[in-house]
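Take a look at this one chain, the form predicted on its own, written out in structure tokens.
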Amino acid sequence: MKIGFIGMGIMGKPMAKNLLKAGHEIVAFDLMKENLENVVQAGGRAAASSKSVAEECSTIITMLPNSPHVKSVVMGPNGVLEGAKVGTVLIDMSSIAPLASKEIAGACAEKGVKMIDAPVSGGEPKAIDGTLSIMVGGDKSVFESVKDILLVMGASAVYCGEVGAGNTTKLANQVIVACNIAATAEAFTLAKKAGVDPGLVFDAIKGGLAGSTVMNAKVPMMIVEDFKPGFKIDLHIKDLNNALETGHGVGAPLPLTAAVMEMLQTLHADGCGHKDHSALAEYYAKVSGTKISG
């Protein structure tokens, strides 16, 4: 199948490559030429614009940083809706605000384009090995028609409800991940301050109730101070901002989320926004004077 793919960042590149490996033809576009060239070298074909992608492809995936980027790519000048034919399916796999998903879906519907929101969880490692968790909102029949495509990029693709439900589910996911990382950073700083080897603490508790996918992935990074981004602090700030705005809109209290947001904002102010979100350990190092690593 010929699939359009717009957004060749940390996540988009490996996702597009997995579609290529599965035998799909990829028509790609990204404003960053080096990102686009990376996918072209893997067998994809470059398009000149988002409009050009839509003119060629009846199935289009977008993987972009935030709501304004998706709105611009889809609804803006030289965008997807300027080139799309009636019946085109747009799969937005970006993590954006649920209300933005609904707005974009409405604009698509006016042009006869079907849209689902399908954000992902798992970060770069799972994007590379094709085991992302995908959460989907929109018309269920559209979801079923593209589910096989989604399962090339993910280990699971779960239908969550109407348009926006995918991104609401992603926000819940990001709240849990952020609070979990902060809790592990806090706990392992405690262990280090108390004179107990964090590596031994990790081995002792990872198989118990405190164990989690987040702890297994992020604590080893904290222990060796490896904060190469699988998911950047600045992107998690974006997600938590969307979560807090959504929470305020629907009347859901998010005090833990707000606390972790302030930690991430402190790290951003310290020039750490490009680091992996496991660098929350550096916030605790700053306030405690003790690093988990070393």
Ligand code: NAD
Given for the second form:
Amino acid sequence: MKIGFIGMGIMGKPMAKNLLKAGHEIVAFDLMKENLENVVQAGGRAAASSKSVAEECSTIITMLPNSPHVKSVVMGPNGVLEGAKVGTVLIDMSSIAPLASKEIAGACAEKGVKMIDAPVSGGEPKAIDGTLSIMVGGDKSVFESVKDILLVMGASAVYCGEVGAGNTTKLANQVIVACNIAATAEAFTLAKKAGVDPGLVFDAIKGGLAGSTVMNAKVPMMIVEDFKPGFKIDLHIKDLNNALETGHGVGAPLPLTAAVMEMLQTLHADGCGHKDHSALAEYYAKVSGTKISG
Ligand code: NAD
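So that was the form predicted on its own. Now I'd like the form predicted in complex with ligand NAD, please.
After this comes the whole thing, all chains and molecules, with the earlier chain placed first.
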């Protein structure tokens, strides 16, 4: 099938490449030439704009940083809705605010375009392996019609409810991941400061109740101080901002999320926004005077 793909960043690149490997044709667009070129070298074809992607393709995937980027790519000048035919399916796989998903889906519906929100969890390694967890909101029949495409990129694709429900699910995921990384950094800093080797702590507890996918992925990075993203601190700030706004809107206080948000803001102010979110260990290094690494 011919699939349009807009947003060739850390996640979009491997996701598009997996679709190519599965035999699909990819018509790609990204503002960053080097990201676009990377997918062209893997067999994709570059389009000149989001509008031209839509003129060519009746199934389009977007994988962009946040709500304003998706709004501009879909609803803005030279955007998807200027080129899309009636009946086009838009799968927005970016992590954005649930209310923005509803607004974009409304604008799509006015032009006869069907949109679902389908954000992902799993990060770059699972995007490369094609084993992402995908959470979907929107019309269930549209979800069923593109489920095979989603399962090229993911190990699971779960229908969560009306449009925006995918992103609400993703916000819950991001709250858990952020608090889990912060708790992990806090606990391993405690162990190091109290004189126990963090590597031994990891070996001792990873198989017990405290063990988690987050611990397995992030503690080895903290131990060697490798904070290459992965998932950037600035993107996690974006997600927690969306979570706090959504929580305030529906009357769900998020005190733990608010605390971790301030740690991430401290790191951002210190010039670490581009680092992996496992660099929450650096926040604890600053306040304790002790690094987990070394
Ligand atoms: P990224 O910053 O690496 O990539 C975003 C891409 O979008 C860039 O190539 C950028 O040039 C492009 N872009 C931005 N505005 C554009 C526009 N107007 N037109 C065309 N292209 C445009 O981000 P990423 O890490 O790939 O994340 C993408 C989304 O996936 C985000 O919503 C993020 O929260 C989510 N996500 C990321 C991870 C991860 O581990 N990186 C994991 C799960 C979900």
